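A lone chain, given as C-alpha cells: the form predicted alone.
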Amino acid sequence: MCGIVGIVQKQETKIGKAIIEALTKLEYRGYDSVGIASIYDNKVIITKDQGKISEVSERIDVNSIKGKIAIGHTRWATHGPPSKENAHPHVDCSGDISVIHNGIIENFQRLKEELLEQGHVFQSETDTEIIPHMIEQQVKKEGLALKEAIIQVVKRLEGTFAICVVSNLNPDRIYCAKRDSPLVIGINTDRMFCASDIPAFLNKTRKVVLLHDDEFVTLTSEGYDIINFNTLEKVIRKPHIVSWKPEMAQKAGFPHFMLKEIHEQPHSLADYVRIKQPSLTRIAEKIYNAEKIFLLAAGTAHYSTLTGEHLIRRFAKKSSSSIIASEFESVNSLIDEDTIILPVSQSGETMDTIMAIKSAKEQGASILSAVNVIGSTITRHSDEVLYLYAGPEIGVAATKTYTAQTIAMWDIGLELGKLSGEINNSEYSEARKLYQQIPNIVKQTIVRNEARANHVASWFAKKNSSFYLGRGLNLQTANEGALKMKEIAYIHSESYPAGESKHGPIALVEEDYPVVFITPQDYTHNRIIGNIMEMKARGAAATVVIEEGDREIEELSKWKFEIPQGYSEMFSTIPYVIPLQLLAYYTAVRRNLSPDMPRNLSKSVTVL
C-alpha cells in the first residue's frame, strides 16, 4: 500500500519536485506519512515528516531539494504508529544508506536482535529499519561491495517487500529489490524510473518494465540491469508501451477521480466487450469440468465473485463458493488438482489473494484468473488470464473495476450456458446482443440518474445509517452499494437479505429511515414488493433501484432511479449499481469529505 518512487537522472535539477509530483500520483494507496532520501554533495540527505504531501510540504521546502538522484515514500503505517520517525526513508547507523519500502518482513524481529547484540542503534518501530543496518553490517563489517551487500541481505528476508536503497558508497545509481510486492520501471531519455505503481511517471513516459519475483534492479540515468538475487541470472527484459494515455490517470476536468472513474465505465465497459479474449473459452470449459470451484477475492471484487458464484450455479448447475480471500484458510484442506481457484483483482496485488493461490497452486489446483493490470503478480501466478481493460483507477472506491469485473463474471456466465446447454443457440444469441449493448445502458443510466442522485444525496447526507436490501442475485447490488456508502460518506450502511430484514435489521427501522431496495423485473419482483410494505409500515423511507416503467414499486417510494428496460433478467448486477455509485459519491460531497481518499483505506492492500 505504501507509495515507492525514484529517480536517477542525467542533469542535477530540483529533484525534490519532481519525487513530489511522483507521489502525489500514488496518493491513492493510502498513507499517513512523506519523505524523501537524496544524494547531494555526496551526502544522503534525508526529507521526511507526518501527514499528507500538502502538510509536509507547508512544513518542509521539499520542492526544493536538489540532485540527481531520489528516492520517495508514502508510508501506511503497520509496525509502529504514524510518526517523524517511523516515516521513510530510513539510514544505517552511519548515514551514508537509505532505503525505502513497501511490504511486511516477517522475521524482522529476530534480526533486529542480532543487530542490536552487534551494536546498532534504531531510531523507529519499523520492520523496514533494519534493511540499512544489514546492509551496513555486510558493507563495514563483512567487506562486501554495496551492490553484493544488499543481495545476501535481501536473501534474508522473509515476506514481502518492494525494496529501493540509496548511497554515498555509490552515488550515481539506486538499487532494487522486490518480492511479492509490486515495483515497475519507468524509462525516459534522460532519467529513469522505479515506483509502486505506474501512475507515478505516466506523464513522463509510457515505457515500462515489469518486474517479476526475487529480481534486483540496478538503476542508472543510461538504464537498468536485472538479475535473479537468487540465482544472480541476469534477465533479459524489453520494456513495453502502455496503452494508458497520461490524461487517464487525472482529473480531466471532474472534481474528483471517483466521479470521473463512474463515467469512464460506458468506455472501460466498451473496451472489454471489444476485446475478444481466446482464454475466456478455456476459462468456461475448465470450469465445466472441474469438481471444485472457489472464487477469491477482497473488498469491492468478493462481491463480483458473488455474481460469479451465482452464475456459475445458474448455467453450469455446479456447486461453487465464493471465499473471502482472507478467509481462504478455512478451505484450504478441500482443495486438490480437481480443484479451480477464479481469483478476481483490480490491482492483481493484494496481498492476500496472491498467498491464497500460491497455497492452492502448490496443491495442485487451477488458478484462472480475473485481472485489471498485465503483468501482475496475481496473472504471473495464473494459469489462465482473463483481463478486465479498465484502465488505471485512482480513486480508492472501485467503481469502473467493479463493473468490469462483473461484466467479466457474466462474460464466464454465458459461456458456461451454452456448454451446458442450459442457454440454446437462440438464448445465447439474445443474450449477446444484450452484452454488446450494457456500455451504451450504463451510459444512459449515468445521464438519466446523476441529477437525481445529487438531489438525493442533499437527504441521505443528513442521516446516520442506512440499509441495503436486495433478493437473490439483487443482494450483491445491494451489498456493494452499502459498502460504497460506509467507505464514502462514512454512513453506517448495513446490507441484508430483504427476506431476512424482519429477522433483526427491522427493529433499528424509525420514522424516516433510510433503505435501499434494489428491485428489477425478474423473479424476486413480487416478494421484495412486502418487503418494501414491512418497512414503510415501520416508517422506513425507500430508495428504489427500479427497471424504467415499474409504477407498481415507483409507488411505494420516497425516491427512485431508473434503470433503462430489458436488463432485470440478465446482467442486472451492471447497470443497476450505477445510482448508488453516484449516490455514494454526491452524499460523501455533501459532507464535505474527499470521495478519493477516504479515511484509513488504501487502493491496494499489499499486506496481510
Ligand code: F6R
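Definition used throughout: the rigid core is the maximal C-alpha set that superposes within 1.5 Å between two forms. Positions refer to the first chain, counted from 1. Values in this document were obtained by computation on a predicted structure and should not be read as measured data. Compared with the form predicted together with the ligand:
After superposition on the rigid core, displacement of the C-alpha of residue 121 between the two forms amounts to 2 Å or more. Remark: with the core as the superposition reference, the CA shift of residue 594 between the two forms stays below 2 Å. After superposition on the rigid core, the Cα of residue 337 moves by less than 2 Å between the two forms.
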Contents of the next structure:
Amino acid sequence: MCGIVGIVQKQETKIGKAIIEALTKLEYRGYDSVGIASIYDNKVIITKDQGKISEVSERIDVNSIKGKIAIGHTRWATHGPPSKENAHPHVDCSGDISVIHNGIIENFQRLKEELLEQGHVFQSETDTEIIPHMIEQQVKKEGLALKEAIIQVVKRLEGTFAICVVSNLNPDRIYCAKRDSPLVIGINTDRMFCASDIPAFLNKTRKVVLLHDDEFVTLTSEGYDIINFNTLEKVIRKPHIVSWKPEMAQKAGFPHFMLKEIHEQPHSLADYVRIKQPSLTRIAEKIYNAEKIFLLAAGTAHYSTLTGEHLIRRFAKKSSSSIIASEFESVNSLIDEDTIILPVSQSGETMDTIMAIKSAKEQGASILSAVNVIGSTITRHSDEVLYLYAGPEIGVAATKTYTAQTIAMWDIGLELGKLSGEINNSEYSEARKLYQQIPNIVKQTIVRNEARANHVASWFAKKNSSFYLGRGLNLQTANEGALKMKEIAYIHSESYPAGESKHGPIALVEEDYPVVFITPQDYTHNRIIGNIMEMKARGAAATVVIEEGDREIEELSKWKFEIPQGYSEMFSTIPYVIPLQLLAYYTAVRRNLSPDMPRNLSKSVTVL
Ligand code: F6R
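Coords for the form predicted together with the ligand, given the form predicted alone:
Time for the whole complex; same chain goes first.
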C-alpha cells in the first residue's frame, strides 16, 4: 500500500504545501518515504526523501515548491528498502517524465531487462521505475504522443497499479490509470485532485468520481476525461457527493481501523500470493539443510511460528522449536554456526525479538526472517527476509499481519515438502493451486460471518471469562482467537489443546460458560465432538467454527460460525481465525471499548 495524490489548478500557488497536506491524510497507507514532482518553468522538479512526512517536510522547503501542477507519494516499501533513491516519483532517463505508483508490477523484471537492453539507466530498485522509462521509449523511440505512450505502457503492465504521470511534454495535465489499486478524483471549482483515497482532499471538496479498473484519466484544471484504456471508449461518469466525516473516510467508511484491516485480508493475502520472492527458495533450502532450527517471535507472531514449527516437522521431517522471544535465554547455549533462527514479526522492531536475534548472531547463527515492515531493524539483522506484504497495520491488535505470517509459514512449508520429497510434483502443484484460493475463501468467510459475529457478540459481551479450544494446527487458531478477545474486549480468555481441557480447566465451567471450539472437517473432528460433549455436560455454551453443513457439530452448539465449503483442509487456520477476529472486534464494540487502541498496549513493543 502507498498513498498517491495529484493536484492541477488554475492559479499558481505554493502547491508543495497542498500536496503535503493531502499526503498527511494518506499516511495510514504508507510512511517510509515521501516525494513530490511539480512542474515549474516548464521543468519537472523532483523533491523526495526517506522518512515520515513530518520528518521530510522539516528537511525540505515545502513552500518553495510552486506551480499549477504536482503529484505526491507516501511510500510503503515493497520492491527495494526505504531510501531516497527508492522514494517516488521516479523519472525516465531525461527527467522529463515522472511517475508515482501504488501497487505491484508483477512482470517488472522482464520489462526491466528489455529496457536495460535498450540502454535505459535505472536509479532505484523499485518496480515502478520501469514505467517512466517505458513511456520514454514509446515517446522518444516510437514517436507516440505522451497520452498514447502511457496507454501503450499500462496495457503491458501485469499486476496492480494506480499511477499518475506528469511531464513537461504536456505541462498542464496529469494522466492517471488504474487496475486493482484505488484511485479517485476530487472536483473543486479552481482545482482538481486525484488520490488513492478520498481523505486526501475531503477538507477541500466532497464532489468525487470513483475510477474503475482499466480506466485512464486526463485531469486538467478544467475537468476530467475518462476512457477505458483497452477499448479507448469514452466513459461518462458523473461525480457524487460523499457524506463521510474526514476521520471515517480515512478508515474507508469503517468505524475502526481494526475492522478495515480485517476486511483487507483478501487483498493483503492476494498480494502475498502474487509476489514471487526469490528469498523463498533460499530460505527453504537453508532450513532443509540445517541442523538446528529455532523459530522466534512474540505475541500473535508467536502463534504463526507454532504453525511454522508444525509445518517444518510435517514437510521437512525435522524437529524445530518455536521460542517466545523473551525466553530465548533458555536455548542460548544451543546456538552455534549450524543453527537457523527464523524470527517472525509484523513491525520488525519488537525489542525482545531483536535482542534474541543479536545474541544468536553473535554465536554464528543464520537469521532468516519473515517481516512486514521493509527496512525495519529485524530485516537489517537478517541474512534472508521473506516479506509479508500486508501493508501498514494501524489497529493495535494484529489481524491481517497474522494471516500474512501464517501464509508465509505455508509458503515455506510447501517448498520444504517439495525439497524433501514429502509431496511429489503433482501434489505440490495441486497444493499451490489451493493456496492461490485462500484470499477468495477469506473473502467469503468475512461476508458469511460478520453479521453473525455482531449478534453473538451481544451475548459474549456480558461474560467475563471464556475458553478457546482447538486441536492440531487449529490450536494456533484457538490461541489467536483468545488473545484477540483478551486484548481488545478485556474478557479473560484462555486457549488450550481441546484434549487438555479436561485436565484442570474444565473445573471453571458452569452454566452458560462460553467455550469456543475450532472444528474443521479434518482428523481432529471426531475427537473434538467428544470435547464438546464433555464441556456441554458441565453446562458450557459452545460456540463452534465449523465447515458449512457440518450438522453433527452444529447440533451441539449454541452459536455457530461457518467456513464456506471448498477451502483446503490443509490451509484451514487462515479462514478459521476470521470469525474469531470479528467476534473479538464486535464484542469490544458492544462493550463500548476502543478496538484500535486497547489499554496498556502499543503497536510495537520496543522495550524488554
Ligand atoms: C497482538 C499483537 C502483539 C504482536 C507482538 C509482536 O494482537 O499485535 O501480540 O503480535 O507484540 O509484534 P511484532 O509482530 O511486531 O513483532
